[in-house]
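Here you get one chain, nothing else, as structure tokens; it is the form predicted on its own.
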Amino acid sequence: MAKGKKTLTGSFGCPLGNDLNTWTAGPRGPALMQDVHLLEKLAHFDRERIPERVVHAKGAGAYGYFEVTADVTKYTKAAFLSKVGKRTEVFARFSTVGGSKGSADAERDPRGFALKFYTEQGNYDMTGNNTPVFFIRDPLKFPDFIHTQKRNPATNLKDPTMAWDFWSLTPESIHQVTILFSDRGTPAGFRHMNGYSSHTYKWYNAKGDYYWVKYHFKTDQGIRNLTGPEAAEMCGRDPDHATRDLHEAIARKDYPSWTLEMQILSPEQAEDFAWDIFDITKVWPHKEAPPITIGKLVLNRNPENYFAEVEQAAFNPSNLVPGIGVSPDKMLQGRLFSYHDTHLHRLGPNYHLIPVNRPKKAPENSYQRDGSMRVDDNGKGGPNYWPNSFGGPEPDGVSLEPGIPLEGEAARHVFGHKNDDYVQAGNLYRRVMSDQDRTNLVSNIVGNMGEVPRPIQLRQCAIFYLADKDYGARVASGLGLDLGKVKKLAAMTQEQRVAATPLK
């Protein structure tokens, strides 16, 4: 360590050897219990803004259905994807990222796409964003990444310093920069977006056998997106616009709704596949798994109180049913535990009673009691203990999931099975970016970064230039920087190229 340096340490004091890799069981997953850090860092976060939602704060709602509309029990028993045309009642809440609750709808930036399944096996919560990739790929940078997205701490303002600080420290991150300072960053309404698991899940039939799959919900509306520009002007005309659109148009009856296409992989397909499967910021190629449509999503009933049913809806990746299970993704894995952990804090140990999060066809059989806002009979006088001899709820025995195989060593992995950070995010800027839209994105990016120290502005141009040589040289020129410095920058390693360049 260099002379001057602080130790990094627990909030107990103890030394940290690593803060950048999550104790796995081999290089892939999944995540172990025992990494306590990453426990204690989460557990942490999900206290630190009280009462709104640390992330996702401001959002919106409405009531519907999914429908069924192609036989997919080879792959899930899922009964509520157990046939043609049945139709599940559906919650889904909308929401930005980073701001806070009165931050504006089109601020730059992801947007949650949360959807809760009221399942005859209980509820089923499919929590997603409008983009099928992330910025990170280990929960244990989560925390840090949010923090850049939030407020400096000394000025109390946004800093854009300390997000190209992060992301061009974190090469990962280029495929979702990309994105999000593309158009596809300001989204023109909540009815005009996909929504995607961005994660992988995992289904599994009635015989055990089990697929990997993605989500993608696709907008029947069409995708409309505000420019730069558009996006400014509505943040100070409208801060609420999308919100508003929603409502308005479910209340005229303009039922807004999305075509689900699943991309669905055997473990055999999945082993051989050119992406590491469980990487979340990377895609599927759709050449390479084309998406099969199975079902529809309609949204046609607004809330009656704003706060008893949006405000106090709680979702959760660990929400599953019998058919649906989790992958070994790294991201998810946290994920499992952090967003119960932080509807603990915000809500209380008893939100699953509150009537938007209760489960409506399946009623709790549970062992849980007590707690504050115990709302319903507390079990009466039932056991609240298993094993009992008194006719309490049991295991079932049917509704275990198919086990995975693992591999390796536990330790904190870097990871890096069939790595690489730059080539997806240079094929959306070279294949899938009309001539406008890269115009745009330099545009949009230069305009943001700015302000923002040369030695950043440097790392992160060699990031770009290294997922694609006209969009690093663009968006450099754009900056003025010396462009043989950034082409410098890039032919180095990520080690190297961090520690070539320090802030002064």
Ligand code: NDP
Given for the second form:
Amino acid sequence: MAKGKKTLTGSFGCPLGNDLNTWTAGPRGPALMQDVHLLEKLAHFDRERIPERVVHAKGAGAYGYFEVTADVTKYTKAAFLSKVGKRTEVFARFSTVGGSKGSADAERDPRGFALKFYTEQGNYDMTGNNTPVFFIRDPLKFPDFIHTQKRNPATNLKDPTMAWDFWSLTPESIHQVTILFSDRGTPAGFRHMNGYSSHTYKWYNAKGDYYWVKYHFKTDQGIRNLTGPEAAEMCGRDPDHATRDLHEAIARKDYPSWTLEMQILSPEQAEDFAWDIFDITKVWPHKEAPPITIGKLVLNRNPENYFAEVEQAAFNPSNLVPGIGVSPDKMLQGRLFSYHDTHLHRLGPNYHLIPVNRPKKAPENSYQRDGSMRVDDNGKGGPNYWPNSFGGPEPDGVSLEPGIPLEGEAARHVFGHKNDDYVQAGNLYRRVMSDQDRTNLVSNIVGNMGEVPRPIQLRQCAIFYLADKDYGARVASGLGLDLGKVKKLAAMTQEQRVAATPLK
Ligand code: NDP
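Having looked at the form predicted on its own, could you now put up the form predicted together with the named molecule?
Next comes the full complex, and the chain you just saw is listed first.
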């Protein structure tokens, strides 16, 4: 063997003399059971795939750092945010949501924007999207919504009718639907989109005062999107264009970065706020909660192995550090269960031991033990219960979080209607979008809704019309609908509208 080369071995380290020819009975005979190397190789190959993520299956990741650029100690005692200039290692994963693992990066979809901060107080995960809002605000609707983004159970085809049926029966979706069908629904790459926490979180300081916050990671590369036709062309030409763009930019040392802006409200400000701050279908208007710049995220290192570091990465909004807590946002409350649960299914009970998921800057000292793939020392001979008298790890007061006042009756409440569901989507259409943005939005919607049954088109156009008259009228005209009928439906309650648009 040439000097400096490694000897090929089996999985348990024994050297192999041949990796090209199977043991056979004679040169043309059948293979022999005794070729244990062949058996091991095929058996491992048969098990190479793990279940794909049920959402966010197609993604790309990179390492980098987060640097604090403003003093936020009056809002949070999180150690990684404690000093201007402080840097913390980060792993980021960007993804589409509905597509399966082999789907195209340019498909119209929100994009996941997930960050893992390896802090000295353990890992903190921020599991955001490239949109500041979401389609629904009650987690009970989540599996239904995702089913509409997957494939029709009968035909196994993507089915716009399922999606528009659901959205037209779920009017709180109009804000996110408007963003999704704008060109922001097809970003030119992961480097050219913003990341938002979307949810409201709680920050609390060393004195125990707390604040409600939203994160906005604004791209320093500038927003760049594909138009509908450009995205369709890209899906065919390079289904991995966003993955490739991120990898190549980092490889040529053109490191992408994002500026972190926070919206922060005291509990008193939140009390008087014009919008329900726990409704994820709404933003906090910038005028009413001006964002402040507090840090920078830079990605500067590509993973060395996709499966080990990206496919096995597991983010979880319940990975919190002292100084950061959750809010009563119902969708967030649902995610606190669902993320950990889906990782247990996909990666097993010890997924926290996979290197990309392990805390890098803090020891893990828990009483969790055993389970499949327990690959560390499993707590050695130390006590495996708490409380104990044998010097095992103890809870620490630094992790205590201030409580929040709650009142009311426990029940299956309809989401409180503090706010009109249409006005923010309308503001986006009227005030924020350019003429070109509006034209592209309408054309993207009309292109997608063409084959949807008429009653669903009418019902949904009434919702566009309620957001903005011009918006509704232009989509109706693009679909060849009678505007008079749309206006009539818009004047009804949602229940009346649904009753008036039955599917024959
Ligand atoms: P502002 O004018 O203060 O802010 C508008 C925001 O909209 C900016 O953050 C901008 O992000 C973003 N934006 C610009 N073009 C588009 C687009 N085509 N699709 C989606 N977002 C876009 O207004 P308000 O804060 O009063 O919000 C008005 C509307 O803007 C909201 O109803 C919401 O739909 C949208 N918006 C608001 C955000 C917020 O947190 N307040 C965040 C994102 C969107 P950028 O600077 O990156 O271009």
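Residue numbers count along the first chain shown, from 1. Between two forms, the rigid core is defined as the largest C-alpha subset superposing within 1.5 Å. Note that this is a predicted model, so its numbers are computed, not measured.
- A displacement of less than 2 angstroms separates the C-alpha positions of residue 455 between these two forms, with the rigid core held in common.
- With the core superposed, residue 28 shows a C-alpha displacement of at least 2 Å between these two forms.
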